[in-house]
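Coming up is one lone chain in structure tokens, specifically the form predicted on its own.
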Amino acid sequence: MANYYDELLKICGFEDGEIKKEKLRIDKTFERLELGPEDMKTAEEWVRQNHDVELAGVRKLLRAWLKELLDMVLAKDEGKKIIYYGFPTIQGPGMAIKAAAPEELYVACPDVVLCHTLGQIFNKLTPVLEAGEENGLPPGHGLCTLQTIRVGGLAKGIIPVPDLVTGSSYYCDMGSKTDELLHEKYGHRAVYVDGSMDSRWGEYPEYLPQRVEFLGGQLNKLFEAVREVVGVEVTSAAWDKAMSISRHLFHSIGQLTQLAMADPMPISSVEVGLALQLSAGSTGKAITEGPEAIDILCQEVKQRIDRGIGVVEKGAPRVIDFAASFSDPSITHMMENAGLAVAATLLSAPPPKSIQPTTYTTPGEIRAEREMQSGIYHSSFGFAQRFVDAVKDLGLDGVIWGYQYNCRPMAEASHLIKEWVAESAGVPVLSLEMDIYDSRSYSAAALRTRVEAFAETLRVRKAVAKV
């Protein structure tokens, strides 16, 4: 007898045998998520409309996200110790913690998982957002909607209460404040990784060694807390193991982002975002399912390039955005339908080429130094300069600076970054206030007029340059 969710799961890459094997887990998860037959019909239409499911690699990425959702919702039931981290986060510590005890721990960013499943697959994130607004993060106060998703997920019993959380106070003060709220409500341990992004405008790529030592010490403090709370030792060997097993994943992501630069653009930035954010939100299925899915997708994209197939017309203006919407793929498709090749995001752009070998010895300091060199966690200027470098390195025609309106590190420098990038890179910049986690107020329809006008500006500019 068929299950009400069979068709959706098959669209998302599941085989009949796998659905049968996972039936009890799927039933339990969907019941907890309050997903019924009508939700599946909505999801089937939403996925077909917004994801390139004719590509096996895309179907496998959707499958990986759904399997991560199952693992997250059932983690406590299945006897796992649970550790959550925030977003944005320094890449690596979560992977290292997971690698230290892969069978005992569930380690992830739950809000990112919900964005890419309840949002991108089921189009049913609103009830979670509303639950977050009713349980400590009210609307209309400029509060981070990613944190609202976490609060709502816990309030609805979707996200299991963790044993330990870590917040990125070096970048996002909202994350640690939310973790403090949740600690008071649920009692779990919270570790705040502090830092400082203060520096003189123009200082990047230089930085004081004290910044590395402080942030590195904070990361090492996190590993000590992991040992105290869940009894897992995060050693240098665990760190090396994490980097080794994730190397394939990051290599595959890098290959996919390079292929997406072809003209005509062969794949939507929506699908590149599915791959890229799997590594940011997950330390489980990102490693076990991600590399194969992305490798298959790379082969399919190469075939499209060889055949001259594109999702926008050849010669379309090529732009970089900060990030594709985590929860609403229709926003990125709106940009593409306006005639823009969203060929890269700042999160997928190649890292600086001048990174030098480290002289530090502790895992925390090694990672902290790399983040200082990469720019994004260095300062507002470092963030802006990454845009400038990406435009020049990739030969882009413009920048959509889609800044998160309720994120203080982004909003405070929103127009300053626009001016600097336009002046230094010599391309038009659209400073676009939006919300990459919640599209209730910042929908594709609400943003379309400004994006279409910007696209026309870039087309005219390209046409004049040819004369």
Contents of the next structure:
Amino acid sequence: MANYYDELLKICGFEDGEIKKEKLRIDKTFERLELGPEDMKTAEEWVRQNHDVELAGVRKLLRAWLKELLDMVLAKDEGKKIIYYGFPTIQGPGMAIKAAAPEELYVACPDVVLCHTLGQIFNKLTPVLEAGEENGLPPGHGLCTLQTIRVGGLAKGIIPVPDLVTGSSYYCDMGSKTDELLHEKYGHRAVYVDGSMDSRWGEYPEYLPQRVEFLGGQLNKLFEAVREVVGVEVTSAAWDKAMSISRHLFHSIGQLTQLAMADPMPISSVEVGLALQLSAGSTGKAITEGPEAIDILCQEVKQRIDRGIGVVEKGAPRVIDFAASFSDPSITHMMENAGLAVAATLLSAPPPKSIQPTTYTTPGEIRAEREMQSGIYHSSFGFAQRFVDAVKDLGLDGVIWGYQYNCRPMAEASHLIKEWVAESAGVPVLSLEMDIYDSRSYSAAALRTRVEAFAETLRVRKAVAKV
Amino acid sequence: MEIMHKLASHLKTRLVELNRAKQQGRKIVGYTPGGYLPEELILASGAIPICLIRGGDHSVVELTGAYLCRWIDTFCRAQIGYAVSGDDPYYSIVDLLAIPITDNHIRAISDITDHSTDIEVFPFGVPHMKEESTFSYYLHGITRLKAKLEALTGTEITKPKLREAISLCNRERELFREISLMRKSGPVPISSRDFVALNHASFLADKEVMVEILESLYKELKGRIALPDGHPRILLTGSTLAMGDSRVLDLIDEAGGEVVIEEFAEGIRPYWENVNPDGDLMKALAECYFMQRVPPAWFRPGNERRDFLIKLAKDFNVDGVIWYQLMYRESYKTESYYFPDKLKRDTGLRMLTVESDYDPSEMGPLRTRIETFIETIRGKRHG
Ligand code: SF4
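Starting from the form predicted on its own above, please write out the structure of the form predicted together with the partner chain.
Then the entire complex follows, led off by the chain already shown.
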């Protein structure tokens, strides 16, 4: 007998046999998510409209996200010990923790999973956001909506209560304070990985070695907590294993982001985001399903490039955006419909050239050094400089600085980054106040006029430069 | 009180004095509030510390629209407004702006002032937890600050000089503590308005003059017999109580409440602990300023502060708590959701949360909410 979700799952790359095999899990998950037949119709339409499902690689990515959703919702029922990490900086250690005991643990960033499934596939994040607002993070105060999703997901029983949570306590206050709020409610342990962003404006790429030692020590401390709370030892071998199993994934992502920069842009930044964030939000399906899905996608994209097929016109102005919306693909499509090739995001841009081989020996310090060198977690200046480097390295025509308004590390430098990047990279910068997790107030329609005007500016600029 | 007039006249001429001192070659070191900057280091270097504590003015906040979006704490936006205005007498006079980076709101002051003004900025990190490694990082930060001050002033911060400065600052903290404790129970000999004014003054005044004033006041208050007044006793807490932001205190006063104890990270100096004047003085400063003090809400977890609030509520025999936070300081906002439950559980007391963006239009609703709260706890007291 057919299930009410068959059609959607097939659009998302599932095969009949697999649906049959997973039926009990799917039924249970969808029931908990309050997803019924009506929701499937909405989802089918939403996915067809917003995802390039003619590409098998995209279908497989959607499938990987859905399977991650099943794993997350059912983790407790399936006897897993659960560890959540905060997005995005604790992802590397998250991979190492998972690699230490892949069968026993569920390790992920649950809010990112909900954005990419309930948001990107079902267009049904609002009830979760509302539950988060009712349970400690009220609207109107500029509180992080990614955290609101986490709070709402737990309140609704969608996200199971974890055994341990950890987050980067040095980048923002919201992650840690939300962990604390949730600890008050559910009692689970929270490990705060602290550090300090105390560089001066203009100091990047320099930094004090003490910053690396401090943050590195904190990351190492996380592994001790994992041993205490869930009884899993994260050894250097586990770290190496994590690095080696994720190597394929990151190699494939690197290839995809390279290909996506072709002219005409062969694939929407929405789909690149699906791949990129899978590696950030999941340590499970990202590893088991991610590489194959992305490799297939790369093949398909190559074919499009060979045939000159693009999702925007050839010669369209090429821009870098901070990040594609995690939960609402229509926003990035709106930018593309305005005639912009969103060729890169800050998260997919090539790493800084200044990265040197490490001299540190502990996993924590190696990771911490990388954080400093990457710029984004060094300082707001480092963040700005990454945009500048990307524009120069990739020969881009403009920047969309779509800053997350309720994310203080971005809000504090909202205008400085625009000014610095425009001055230093010599291209127009559109500063766009956005919410990449919750598009209720920052929808494609609300942002369209400014994006269209910006696209027009870039087109005129390009045309004038040609003359 | 006569002594408060003396203080007011000292403050009136303070800017003139500061300008004169600057002309004579003394360095003026400004710093942001939060209680993480050991003034002792500035004093021992021969420079003059001034804490940039003014706020409450919406028009200054409005100046910042061209520099950052509105989702940053109101007080911090106000500081940016003063700094970028180019004509603020305090920001214009500083030779160095030392900024203990506690959170992203304070980081905004550092980044924007550094980028958009000629003021030299010296940020150093304040970790968010109390551990061995965080202690070392803080200690490293203030050691860098020491070197910076020595370079700026050309004066070596010797142990005797530092000890002398510690002794002066310890005396100031002791006096604040003693005066504050006079409000523990029974009628209060000094109003919160005056106590807060003393705190604010201490951020700008000459340290020796300030200590003298506090000594005289302490003696005066000790001899004073305060009359019972029967006003509901209030614990006022929050992120920032700036100089010039007196609306909440005024409204509590007008509604017949009496603030008997205040807890603010920014605006009230941490006066509960003293620096150990023996042994390694830099370590002693880090011990007192980082490890021993009760941290603000941006610490994780924040239970030390919340437990302290419960203790204050009990020790000062309060009838209710008013939590006054400025807009968009997310750590305080988040805690204000779950603290009332703990407060109720542990003390049976109620809490009112009020917020401000320094906008005059908030006055009406603020008044109504405070009046209703005071009325409710008054009713409970008598009921
Ligand atoms: S405030 Fe920003 S950094 Fe912090 S959890 Fe939210 S999105 Fe992430």
